[in-house]
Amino acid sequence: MHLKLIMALLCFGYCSPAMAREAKEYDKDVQYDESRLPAYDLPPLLVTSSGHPVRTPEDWMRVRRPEILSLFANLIYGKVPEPATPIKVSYELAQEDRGFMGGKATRKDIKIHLENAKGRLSMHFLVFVPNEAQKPVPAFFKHSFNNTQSNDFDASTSRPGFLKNGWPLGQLLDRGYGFCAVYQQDLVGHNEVEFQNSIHKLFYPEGQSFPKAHEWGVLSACAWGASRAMDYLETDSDIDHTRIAIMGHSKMGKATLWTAAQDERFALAISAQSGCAGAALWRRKSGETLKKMVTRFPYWLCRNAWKFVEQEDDLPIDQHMLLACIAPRPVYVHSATEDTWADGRGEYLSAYHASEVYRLLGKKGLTSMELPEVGEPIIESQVGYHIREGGHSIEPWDWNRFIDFADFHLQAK
């Protein structure tokens, strides 16, 4: 296959399992080997920058859990300013489908529209409903790759029961959820290098271009726009906000990993091969590196983040401490066993070693090193995983896994 058409459709979040282990061939310089990755120290969870241990939740909670937010917000995903001016926020119903899908769901197409005196943007917001459900609902809402503009989510007339873009709308809804989503490029472009016509000239005071240092890329801007996406969930009674279930695969999984761990709204996180800045450890220095992420996307993250190419073992943080920011909230991650480019191991380790909180707060977490089996998912805990054969890609088996996660912990016992 041509390079320049696999980078392409790996840019836009999508790998089939042939062009994982091509793209894997072509990045030679990139360490896949387990027995020849570094060893590594992880900055320890529950000791405060101050050296002070954290015995309690309320420790957790009010000093170390804030601690760690600031250090990600400031050197890895940057820090969201103040806007210029206030901004204004409305919603508008621009159209409403009550007969959707055969009528098993009302289809609500709403903008959300965000302004001050520097300019306007809106947000095209889809949400789902399911008619024969009793409302408020519980909810999947999704950081998509799919414009919530195009035919994309239209029912398809060729698979019943399934969007066009092939997600199973109708088994959300058969199961009682709605189902919600956003779209990745609304407020900022897939790969943005001049944030001039982004969310972020709102918030640009008078003589400002370009974010600081240590200010937000474009993952943290797809996380903000989730957030306002549920502050008007909180006002649309069909829907409970108080049971959002916020997922995405790759790019989106990591927007998704910051989006819950600032965010305490959403009350439970699925991160489907989210990778390098999302559930896999930076230390490990497998699959996709921060080298690599900063060469190919540079604006994703902060400029802060640059600092620490090739030098993982300076920060003071590592992503084990992004989930744990969730808890006690339950986070399942996803993983594949030909998708090394995420490293499915680092994404397992992360999750377990961010279970030490779990705990602390009363949880159920993982409780071995070892990965499950493969196709052998981990449901009844507060932090759930599943590897299974494959490549960088949503399939059905695991919208069931991820939909099971759910009942299991969101729906009325």
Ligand code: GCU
Second form
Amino acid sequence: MHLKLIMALLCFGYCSPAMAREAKEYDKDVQYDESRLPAYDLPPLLVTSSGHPVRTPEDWMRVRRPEILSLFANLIYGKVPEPATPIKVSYELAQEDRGFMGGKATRKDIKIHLENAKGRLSMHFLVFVPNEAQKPVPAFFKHSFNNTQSNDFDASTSRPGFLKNGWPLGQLLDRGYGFCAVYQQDLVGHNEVEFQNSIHKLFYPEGQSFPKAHEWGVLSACAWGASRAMDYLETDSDIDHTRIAIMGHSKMGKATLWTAAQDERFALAISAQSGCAGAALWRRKSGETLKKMVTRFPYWLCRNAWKFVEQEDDLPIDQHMLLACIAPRPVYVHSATEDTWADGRGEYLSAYHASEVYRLLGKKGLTSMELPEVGEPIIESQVGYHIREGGHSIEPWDWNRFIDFADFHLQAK
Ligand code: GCU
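Having seen the form predicted alone, could you give me the form predicted in complex with this ligand?
Zooming out: every chain and molecule, the one shown earlier first.
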């Protein structure tokens, strides 16, 4: 069976013994041994590319942050070009259920239509609002693997308070939050390689039919879509769009960080096991590496990123700088002991190094290079973190910590 297909199936939880053997093969030269990782120097956060020290919050916000965002856009995730012709956006309330979950919530199914002379695409955006709470409510916003049109979103009868797909909607509603979700594949395929029917087609000028080397890959397209959903939220008076916690798991954690780094309207970001191209540092080369990623998912990033395969030290950026672009807004990073593919230690170190910028902006960050104890979350710092026992998933315990973090930083606002 083709390796890419196997890995895609594994990603979605399907695994036969033969596939597991082949996946192990793929995993063969992955380094997990801390003592064998390469030594590295991270590019400095607080020195501009022309060599000037960044001394003030203004230097950071006006000079260094835009410089870093431009490097991430051009070298890692890909830049969104100007559309071929202006895109007309319209919102349709396709369905509204005021009695969702036994009357606890209102569910709105919103269609965000995007259209220009080159074509038309629609995103299906789910919004749940607690009926009892005073409006507008703060909300969690999920970059989701689940198709937002499926009936996975029905309330589960076997686990009260949960949706069939495991989202703890009841708990979020009880704690005063709304919940929204965008589906990763509405605008671009999971492992898109053609870019003919994706959102990209609305952006190609005459004669172009594939993204250029510095133009947007899959993760950038997901991030762009989340910003269009935020445009909608700005028009919805049930939701307080100034208190949105964006979050996502794994690939969607990567998309979350890139979305929040660029779009300052998101008030808080949660990276759940985002790993390689998410929170983890490139230069550690532990668990999934750039080479592994672009082999299996060639266009999650832009093509320019390929040039740094096994040349990570030449990158003028590393992932701590992405987290720093979210500052001063709170960011939370979640890892798990057995999720070594995502390099929990690399995720923590990224958050630790990004903290330098949080401190420059007058906020609290992480102060130790040592990971906290397993199961002991850091909540009362603008840079939060936890690592728990177990593998690659979001467990109810993780959700509780995310809500604690949002309570601490958003409810008090
Ligand atoms: C694969 C991929 C990871 C990604 C994960 C996921 O394992 O290599 O980078 O985070 O899928 O999205 O679940």
